[in-house]
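The chain below stands alone and is given as structure tokens, in the form predicted alone.
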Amino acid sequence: MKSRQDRLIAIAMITPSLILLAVFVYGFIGQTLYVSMSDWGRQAALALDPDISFIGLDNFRELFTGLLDVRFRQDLVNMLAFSVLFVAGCLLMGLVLATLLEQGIRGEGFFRTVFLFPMSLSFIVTGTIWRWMLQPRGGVNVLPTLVGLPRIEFAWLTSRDQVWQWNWQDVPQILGILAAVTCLVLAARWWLTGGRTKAVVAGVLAAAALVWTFTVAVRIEVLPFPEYHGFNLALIGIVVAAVWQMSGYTMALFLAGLRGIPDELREAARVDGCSWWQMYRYVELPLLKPIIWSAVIILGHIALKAFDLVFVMAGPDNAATSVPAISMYLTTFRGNQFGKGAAIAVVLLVLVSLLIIPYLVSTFRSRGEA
């Protein structure tokens, strides 16, 4: 039982940290939110006493529907594509490497060090290395000539070709379908686990989302003209460099998870006649789910905040590889549009929060149930 004095000492010890967090984290977040709803930057942005007015959500509306903010919208598409490919690539490479090392191969310590070494580098160093590796007339492009094959002509960081194009006008319908699919998945999950009331509510919400998608959403005019966005092939070089750096991290996570699986479970599966693939599919992968989710959260928030790697490899003015963090930097510190730059920062904060908050809630719930 802790005494009153112990509690007072504990409170006194953590109070300075709480004050610093309140001022330098949450205080600055509040300041950024306020600036994002102001017109700071439209007139005399660098004046000693700038005239700032509250304009509500106008900066956000301009970013998503303004005629001049097409680059921000393409940056959002780039960021989502980069995040999906980066996370998937790291998970796949990490799982393959961990599975191979878990077989007890000779020289495991050496290979483990080699695979983990890129993680010790900063994204600045990684970007510098891979910028040289992906030069149009050197590096990776001339490797085939060593065995007599023709050189590769692909413009890794400067290609202007796009694939998987879609119209920005379709965003309301896409969001409606995503909401309906999410509700249907939750409804199915709750129905199978016995939560019939929750399942019915989720099903009703899914039906409402579908009705809204095919009645109201089709009449919403986001822009007065079609605006097509897609996956820029120049991003492939950025994805390769990022996966090279972080796949060692996921390998370490998966290797620790595989080593933590009791041998009795594998032995029982072998006695039941499981093949190698069945043991991997029905025993090892389910037990690795918490590690997979942790890796997705950590890698996902790294991808959403990507800045230094893109800046070093392709520069801030390369629109084909730009991401919202680059746009925020250019808008705020080159364009002196502090209000709009803060709005981009708030959008990034919301996206990262959408990824992290559900994970934290799920973690706290599982700890409470335990």
Contents of the next structure:
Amino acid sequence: MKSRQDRLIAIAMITPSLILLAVFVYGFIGQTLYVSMSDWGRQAALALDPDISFIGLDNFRELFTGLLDVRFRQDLVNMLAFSVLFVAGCLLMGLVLATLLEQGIRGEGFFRTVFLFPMSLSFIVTGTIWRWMLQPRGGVNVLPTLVGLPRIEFAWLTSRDQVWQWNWQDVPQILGILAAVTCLVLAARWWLTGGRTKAVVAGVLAAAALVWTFTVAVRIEVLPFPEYHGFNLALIGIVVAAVWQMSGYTMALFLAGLRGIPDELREAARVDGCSWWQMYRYVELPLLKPIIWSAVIILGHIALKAFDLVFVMAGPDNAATSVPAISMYLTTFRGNQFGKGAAIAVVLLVLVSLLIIPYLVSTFRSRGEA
Amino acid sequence: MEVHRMKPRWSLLLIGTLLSILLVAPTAALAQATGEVEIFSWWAGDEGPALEAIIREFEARHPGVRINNATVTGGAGVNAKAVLKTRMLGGDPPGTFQVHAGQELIGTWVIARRMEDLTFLFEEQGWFDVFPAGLIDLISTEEGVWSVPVNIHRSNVMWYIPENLERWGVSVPKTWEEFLEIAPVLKAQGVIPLSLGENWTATHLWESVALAVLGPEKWQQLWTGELPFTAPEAVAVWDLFGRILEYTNADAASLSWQQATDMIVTGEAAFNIMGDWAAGYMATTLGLEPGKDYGWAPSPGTEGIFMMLSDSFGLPVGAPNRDGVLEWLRWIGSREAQDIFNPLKGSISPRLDSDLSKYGPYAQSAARDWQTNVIVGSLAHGVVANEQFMNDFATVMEIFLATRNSQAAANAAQAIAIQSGIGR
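Previous: the form predicted alone; requested now: the form predicted together with the partner chain:
And the full complex, kicking off with our chain again.
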């Protein structure tokens, strides 16, 4: 039983940090939200008493449907492509490295350090090194000439080629179909696990999303002209550098996970006649699932907030590799458009929250159950 | 207020003393400034020694003043400008700060009423007579003159290696049409006709092309709003620019301006258009001999026009130690300081009475042009457009580099000109 005094002390202890958090985190988030809905950035943006008025969601509308913000929209596409490739690359590399080290090779400690070491560098350093290596007229492109082969012609970081193009006008339909598919998957899962009522609700939602997509969404005019976005090949260079930096970290996570699997489980599987592959596929991988989730969340939010690596490797004005964080910095601090810059920051915050909040909720819930 | 309460003879005495100080010992009176003056700039690295030289000389002349040389590194002030903005917004202005003369200062800080009018300083020092009128126009508004220019760089210069051109059998093009005629000849020999670097160097090339197509008057009209970006001749700039880009290197986006200059030095490329800091780079860093190992000419179609950019210092409202800062501004505007600073920085002095014997061969030729040519301002370096326009223009450039659609680029440029208040 806690005494009254204990409780008072506890409150006194956490109050300062609560106040600091309230002001410097949540207060400033609030201020950014307010700025994002203002037109701060017209003419005399830097005046002592700038002329700011409230304009609601205009900045956001402009970012997603304005004629001039094509760069921001491509930035979003770049960011998604980068996040997916970066997370997938790190998971794959990390898993492979961890599995190899797990075999009990000699000098494991040495290799562990070697693979983990890149993580101790800052993205600025990694970016500078890889910028040199990926110079189109030097670095890795001339490596084959050392053994008499022709040089590689790929324009790392500078290519302007795009693949998998799609039209920004189709975004409402794409979102609608995505929502429908998600609902259908959920419905199927609940149906199989016995949650019949939930499954029916999800099914109805899926149907509604589909109906909405093919009646309303097809008629929404996001832009007055088709605008194509796709995956910029120049991003591959950035992904390579980022994976190089962070795969050691995922390796460490996976290694810890693999080490944490009780030997009894493995022995039991071996007694049942498991092959190496079956053991890996049906015993070890499923037990790594929580670690995979943590890795996805951690790497995912690093990817969404990517700034320094891209800035150093490709420069601020290389639209082929630009990400929203860079646009936010340039719009705000170079272009003096504080309102629009804040709007980009809010979009980023929402995207990161979309990733973090479900994770936090599930963590708290499982802790509550335990 | 105090003066009114004084007895008449006391005030006479005071006026007499003041007069005698002003008349008899002006230098003694000026030397009375004391305390610390903070100078905020992005001149570190290669450009640091030039600033340090005039700081040393200033401190020797003003023993009471200590200079706080606050530099924030980063090319073209990328980082320094962000730091400056947070400081100014936070009510902590430096004594004086480096800024590109022209709209980069006027469209950002003057319009925000954060700068003091320096007309009195220009009158006091007689600067209206020694700085060219074209330059004074670029750093003034109707309300006043806003900064003291310390150097001049030229933007519209074409660089080449004379020996290489001879070997390839081409001569320096006088117009872009001539360039487009000789470019295939160079290409056939495996030479890149024109080397190019990252985004801002493309804007740098664009302004030279635009100046050639439009001429100085229409170029200025673009920035006063009299000539819209969507006018046929302004669209023609993008058309020509697109044709020129066909003869540039494909990996431009990853090259710095130095690497683009290196391409002509190593013979990979024939020509490069860059500001005259390239002369400093080739002469000082690469050890080439001006006029012999490398040559220069006004960029095609801009003979007799000097597209300038300039670093300058202004006086922020509420600057700590205003007297000390004014003393610094008087010093950097003087012929003496500018002739110490510019030869080291690789630029020329904006003053018409500068001592040319202190400069190298390239700078001497540039200084002669400066004193005789038509002067216009550069876009890529902050003279003719405000920061919002420049920031958005980088995006317009990216759109054009990716799509090569002249009309779309012109429309976008016009849209951002309206948004950023060009000509308002």
